[in-house]
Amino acid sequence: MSDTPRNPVPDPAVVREEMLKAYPAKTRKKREKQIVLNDPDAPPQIGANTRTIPGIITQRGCTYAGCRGVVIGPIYDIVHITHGPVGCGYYSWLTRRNLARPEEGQTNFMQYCMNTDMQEDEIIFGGEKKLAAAIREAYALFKPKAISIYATCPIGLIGDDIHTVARQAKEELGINVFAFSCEGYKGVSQSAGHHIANNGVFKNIVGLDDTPDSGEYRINILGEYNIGGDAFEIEELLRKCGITCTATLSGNVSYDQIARCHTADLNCVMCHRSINYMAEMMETKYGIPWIKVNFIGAESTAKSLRKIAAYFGDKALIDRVERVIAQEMLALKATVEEVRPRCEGKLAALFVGGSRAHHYQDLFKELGMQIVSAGYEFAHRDDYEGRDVLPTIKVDADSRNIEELDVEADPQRFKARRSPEQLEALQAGGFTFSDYEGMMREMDRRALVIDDISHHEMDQLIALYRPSIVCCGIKEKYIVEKMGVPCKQLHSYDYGGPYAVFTGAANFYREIDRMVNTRVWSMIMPPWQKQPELGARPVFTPKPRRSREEASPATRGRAVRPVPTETATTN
């Protein structure tokens, strides 16, 4: 498709209409204020964050999948299980390509898969007990530093208590247990199971250990899970300025640096969605700010990098930080230059979830292409329209089963990084802490901003907007390419990547110009639906068939033969 001929790029409002008119109108009604024009200056509010509804293929993923397959299992020294049915254990196999690279004398238990199998005789009479054998059995076997639960729908259903299974294990085997009642129904999507896990690391790992590390210029970064070694080349980035990473949370990271995580300077927050719960209550209980970054495309790992190195205002640091990104521009230069004219000009549209649907929105532009259409699967409107709006959402049902932790001062670790008169210093110069300003603020005026787009609205989206490329899922990737357009995979990558910083970026150029410039997609189409269907007339009239009774006895049973009628012709 990418050497055919384009066609005028459609009106949004027309398209939006396309949309909307197969639904009934109940159903019509709804996703109205989940298809929205944008408007940078404004942001139109959307709707967001709503359960999903029945009989429309959605791309989200449950709560069970938001905790442990995306938040927690990619700590690769904690020993995870899965407490329920086999047949609910799917991210028991950590299905993300989270990669890891543990330090010397350290374990790495990821590429294990744990599931207490559950059967029907206990999800009659109750499965605690298997759990806590469970339990026991992964203690012999590998003696970790810790063990986390996971409750399944079913967990919910029957009542297992796993919390005290938990607390009885730890304090049997003297390592640190615990467990999350993440069941998939508890909420609209797996946002719910993000805020989950970041109250259970919060509660259960962070603060365990007060030992700060060595560096002069200490953060973490927070909602970075390593896909396809993403955060490997963002820590060697990070060196290379003289920034220590203490933990990223969590791709690449281990226990004991989560349980001293709180003795960084500053949290720098990739993944908005997933985990500035994490960030407001370290900076409410040890003093730690947090401002957002980016470190997808290359002016915004320049832009973010920058801002790490004024927070910490030091000259020494600050020059340094130029002269690496004037190293690696100057690397990249090439490839833009190479790349760039053969991907100008060409339209793309992007439904991921977290902060990625916006993230790589940086890297097409980069390219010069134009992202006409773009949307979460799980935001909150706080994604779309900025966390300026946060006062005005209303907390529903479905967001009041998800325990909100008190979080006070601690009144011993509690310290302020920056004095009053240093965070006035840096305000009045521009800088913001704890702020963002949402995916739609930095999308082309009128660009059409879907939240938890339907396989309906997929069909039209690329039937209309005839995009060189989709991004999105796995769910959604081979559906995509039988309609002759490139997918790129961005929950797990397919088999590529990295793409952060400088070094990815250049990896992400040469790859979508692979994917938008083969000739290939031309050639989904197959050969009989590209020629018109032959027609053609009957060559014989079949003659009725005679009753038993009329039919001699030489013919009975026989198939009698039609005889012809006319001569045979076709067209």
Second form
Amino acid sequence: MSDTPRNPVPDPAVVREEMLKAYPAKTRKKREKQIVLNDPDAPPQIGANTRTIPGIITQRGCTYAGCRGVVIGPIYDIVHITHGPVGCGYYSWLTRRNLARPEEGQTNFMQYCMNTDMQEDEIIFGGEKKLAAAIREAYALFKPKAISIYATCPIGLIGDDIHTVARQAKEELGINVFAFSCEGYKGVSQSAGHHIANNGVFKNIVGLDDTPDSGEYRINILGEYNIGGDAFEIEELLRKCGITCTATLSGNVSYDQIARCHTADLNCVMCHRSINYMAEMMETKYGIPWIKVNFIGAESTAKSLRKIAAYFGDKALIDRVERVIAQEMLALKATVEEVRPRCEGKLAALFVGGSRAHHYQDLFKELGMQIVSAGYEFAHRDDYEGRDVLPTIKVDADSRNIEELDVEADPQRFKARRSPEQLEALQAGGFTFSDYEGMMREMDRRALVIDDISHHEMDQLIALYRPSIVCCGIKEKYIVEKMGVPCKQLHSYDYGGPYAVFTGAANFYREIDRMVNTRVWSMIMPPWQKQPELGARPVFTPKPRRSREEASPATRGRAVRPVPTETATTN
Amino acid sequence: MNPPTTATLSIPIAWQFQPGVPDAQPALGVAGEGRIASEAPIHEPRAATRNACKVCAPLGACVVFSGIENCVPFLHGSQGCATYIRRYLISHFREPVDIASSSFSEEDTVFGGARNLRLGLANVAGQYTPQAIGVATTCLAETIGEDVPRILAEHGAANSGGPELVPVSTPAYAGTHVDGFHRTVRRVVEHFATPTPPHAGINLLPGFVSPEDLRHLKELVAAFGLPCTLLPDYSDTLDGASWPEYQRVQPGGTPTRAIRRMSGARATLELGHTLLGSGADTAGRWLHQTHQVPRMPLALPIGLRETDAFMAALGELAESGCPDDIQRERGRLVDAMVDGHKYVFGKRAALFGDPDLVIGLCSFLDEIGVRPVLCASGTRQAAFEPAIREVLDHSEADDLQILTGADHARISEVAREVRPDLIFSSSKGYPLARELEVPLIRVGFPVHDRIGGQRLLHVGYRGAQRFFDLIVNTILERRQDRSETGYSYL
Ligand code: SF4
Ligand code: SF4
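With the form predicted on its own in hand, show me what the form predicted in complex with its partner chain looks like.
Shown next: the complete complex, the earlier chain at its head.
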């Protein structure tokens, strides 16, 4: 792109108006609130976590997807049974790339997709019997420690009592069986499913085993799903620092690890959106404080490690963490220095998830790239504006649908992890607990923040900014690329990764370098269409080929992007 | 840099039953291996479907609607189904797939989704200005009992000049993606076809094949000089070029004006062995009953004999012989079959996937001397087993197993007994192939672990030729890789 003259970055206010003006008044009114110009010092209020308007093609999935697919799916030794017709279960079969390395003696059930495959009769007469039989079959087959049941939309409607079936199965089989009422329509997006999953995991698994891990500095990583092996990298880094990770919720994690995760001394939250409920409930019940961390990007990783070390306040740990950071930064330096000149100044936009659109900005910044726009698929206002807006968030009918658990301090097991004096000292040093500042405070002034971006808005964004890269998910990937812009999937990582911590950052830098500098876009237009003087009828007159050696080194490896409005003049 | 993490993935191994293992044995397998022991075999019928070999009906509907020009598929129900189905289609086709949804909330499940549906239709019409919106129902809308045809009729009447609204009922609890596909083709034809004076064109209803198959079918029909309406035609919409300019809806697809005229065609060629029987309520039958268009039901033209039958039918309609080019293509195929026979003869194959694809491949394997030992489909169809037996002219193995309505777990159990040398299936067959250490030849849908699933050519002499070369070369590659000498004349 660097050799194509780029117009100055357009005025975000103009881009916003271009996006909005196509909408009918009512839709416009709603979208206006969801597209805002940023002010990092005082983030403006953004509309988020509201229903997608019917007929607007959205990135969002359903409550079931957030529950079974995202939060619980990665627990590798639970057998999951989707209660419903065949599709919902099939589509959530290994479609998320959470990897697992089961512990010695454990089995990995993640490659199995059990489903009650409801048929017409059962829809009419009820499917509880079939579900009970399916649970027995699953038990006979696998003898798992736990079986988890998920309701899909039709089940909610026919009123199968999955919780009673689960309770009876638990008594009958003597293993843990629990159910989630996570019907797709329950919430506005997968976010509702995260909440339901948090509640269920907290009620049914956390706290079942009081044996603490033997290691020192015990923490949990919450909201890390081990896509592309990120959790493996994080675990390895923590190990180097001498920090013990009791459980990662939920990535590369076993049922037993979750059962005892309340014995850790600190919860470190990666994806605030999907797991803050768990962090809060564990704090109330067991006294474990939580902090926000981010292991995406070298600087953020260093900052997060320092924060964990400061919390434990142990000189030996603090020193060891510094040594590890210095070592890792040194190893990374050559890659950054090599890649950065080829990426610097390019524009990027990110629309994904409930945390990644924020976290991944750091990696782009480390390459000197500018984030012109970003937004989440299913986050809430606090993920944009910071947790201080929590008291002002209106609870609508959809959120009211989701149970808020009544959690109290456990009379036996509640234990304040830090003394009031320690807390005071930490806070005096600028240490914050239970805090997430949100995405907007870390973005440029007047960057465009767009919640639940629609197809139409994405088109406008690409046409007006011509960014060098857009990050989103598989559903948008090919449409973005049809328009001549590379698209990095940040759900599945395009089957690449890991991208977490220092080692992952190097992978990501290289990946972005490859993507923003590919030459393929220069090949979209055949040569006879690039020459308007040839007249209206396209004639195939390929230019004499220059040999590789002749090609000017200056243009090699650079992408020349077609500019649609100019090239369309031939015919 | 660290070694790639994928190498450390725990190996997915399909379901492993060990009948008769006493209770005292530890039920858990070896770490990372995923082998499952069981105290006793579980008898049919099973309550649980384990790794299904079928997808849900609205997916088939969406594929059909995607193959109609300027048509946006729309699912009436919660948004998750649309999102999942988009995601799934995209992972196979690697193309944009837009499916709108009426995004039910909990309230709508109580009071009905008519309001959402109307709003959704208005929004799709406004954003995409499509010629048609194809509205398929999800299980949720069906369970509620939404009267979609009525809502669409009312909405259409109130918004004249808007897109055509085509309803189809596709509850997944009463059919798979294959059923959804055929039902939607029928509904589309019923909706659009209007009495038309007879014309020289033919109708071609190919079933759920790949975009490459569609392109080749069109080429073959054109070679006979026959004007043709292919329905659906997603050869461009689900396998398109890069866009020099932004497109609202992927260009391509069967034009609705052509569908209207299907009622005046000389004949309807309807492909798919399972549609041959009298029970199937197909579009071709409807055109015959309502508009007296002669129906020529044929199997999918996979392999030599079925392609011969297809060519003969085209020749009959065109009143001409088979064009020379195609005859030469046929000649090369037979010549290759002679050259490669020694490599493939007697090999045992397991095939599973959509019924008509399996039947077609089975017929082709029979021609080249490969013995199908396991033929399975996830879609339950009475016609499946007789069709398999019918096409197995030469090579019906004594231990041939035919399963219909099977899941991958059941298929894997049987495959372990019959020990195939080769597996033909979608990407979902990979764990089994890996476990049995035999090659997997990817066919049909979904193919999400290789590039080019949308360009797999199954039909015609050319498709047979490609498969034949692929099968032979796969066998040779194995043999060569495993030979001690690495001999390079084979
Ligand atoms: S509810 Fe029905 S239509 Fe929706 S994904 Fe599930 S099976 Fe498919
Ligand atoms: S039926 Fe409901 S749970 Fe299933 S995919 Fe659709 S929205 Fe999700």
